[in-house]
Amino acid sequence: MSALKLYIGNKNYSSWSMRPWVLMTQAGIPFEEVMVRFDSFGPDSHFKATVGAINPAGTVPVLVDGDLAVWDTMAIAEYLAERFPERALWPRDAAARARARSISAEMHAGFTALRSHCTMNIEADLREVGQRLVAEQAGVRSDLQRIGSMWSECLAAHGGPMLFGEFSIADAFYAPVATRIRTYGLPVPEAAQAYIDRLLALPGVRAWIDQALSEHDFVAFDEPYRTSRG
């Protein structure tokens, strides 16, 4: 069995990179991390040259398994679920598994208002920005309402502590959402807030956050609300 390599971007900003990294770390799947820091993203940039050599889409994350490269977070998650069936990355129950896939796909394709207005920034404290966005952006309020009700329903149906009882791909997919809610101080129901606290305390999630806080990079195009760190 070949060693896995996971190509990722900056931990402070790259929500898509966070998902498979947290999934593999929390599930105990060994891999080598290859960090490709964000730069200009121009055609001659280091980022595009490095990532484009293994992924024609030129994006992270990319999972490399021997001669095989798998990109797109959902594709990586499904590949890992097939390669490591003993890890039960999806719920074992068929109905729960279908629901987990549905809400993961919903995250993958939706919540565009939250993702565009509340870009991931683990290091920043943007609670004042969050208050303004909730007041002014109906799409952000709608996304938050859907996420809060979804999480509360899943937790009630499966008893927690994670969305489907045990940690799964669904939790990894929503980990960056949890960091956004904390960064921007966004309102969610009590059950959803308690889930955020548990999710961010998981060793795999905590490790990502700690490493994001130690980066100290400032990528201007990922900073719509700040002109510098601090």
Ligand SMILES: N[C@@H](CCC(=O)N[C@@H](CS)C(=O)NCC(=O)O)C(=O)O
Given for the second form:
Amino acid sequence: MSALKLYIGNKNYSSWSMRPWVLMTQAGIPFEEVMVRFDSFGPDSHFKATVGAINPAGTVPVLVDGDLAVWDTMAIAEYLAERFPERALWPRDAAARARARSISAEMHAGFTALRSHCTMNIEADLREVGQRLVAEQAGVRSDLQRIGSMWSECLAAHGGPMLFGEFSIADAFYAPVATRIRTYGLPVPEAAQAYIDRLLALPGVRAWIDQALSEHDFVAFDEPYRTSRG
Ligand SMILES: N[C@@H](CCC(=O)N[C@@H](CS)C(=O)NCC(=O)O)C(=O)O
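Okay, that is the form predicted alone; can I get the form predicted in complex with the ligand now?
In what comes next, the whole complex appears, and the chain from above leads the way.
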């Protein structure tokens, strides 16, 4: 078996990169990380030259396995689930697996208000901004409501500690949502808040957060609410 390589962006900002990195780290799948720092994303940028050479879509994350490059977080998660069946990255029960796929796909395709107004920024404290967004943005409120009720239902159905009992791809997909809720101090039900605390304390998630905190880049286009790092 060849060594897996995962191309990612800045840990403070790249929510899509966080998902497979956390998934592999938490599941104990060894890989080599290749960090491509965010820049202008312009056609002549270092980011596009590096990432575009392996992924024609020009985005991170990209998983490289020998001659094969897999891009897009959902495709990467599915590839890993097939390549490492013993790790049970999806729940083993067929109905739970279908449900885990549904909510992961819902995350992958949706929650556009939350994603556009509350861009991931692990190091920042944007609770005041969050309060304003919750008051002014109906889309953020309805995304939060859906996430809170989805998590509460999954936790009640499977008994926790993670959404489907044991850690799965679904938890990796929602890890960046959990960091956003914390950064922006967004209101969620008690059971959802307790899940966030458990999720952010997992060693694989904690490791990503610690490394995000030790980065020093300030990427202006990912910083609609600040002019420098705090
Ligand atoms: N649907 C893609 C989205 C990936 C994505 O947009 N990644 C961002 C970084 S978080 C990126 O590479 N942006 C570069 C660009 O937009 O040019 C996935 O699930 O992986």
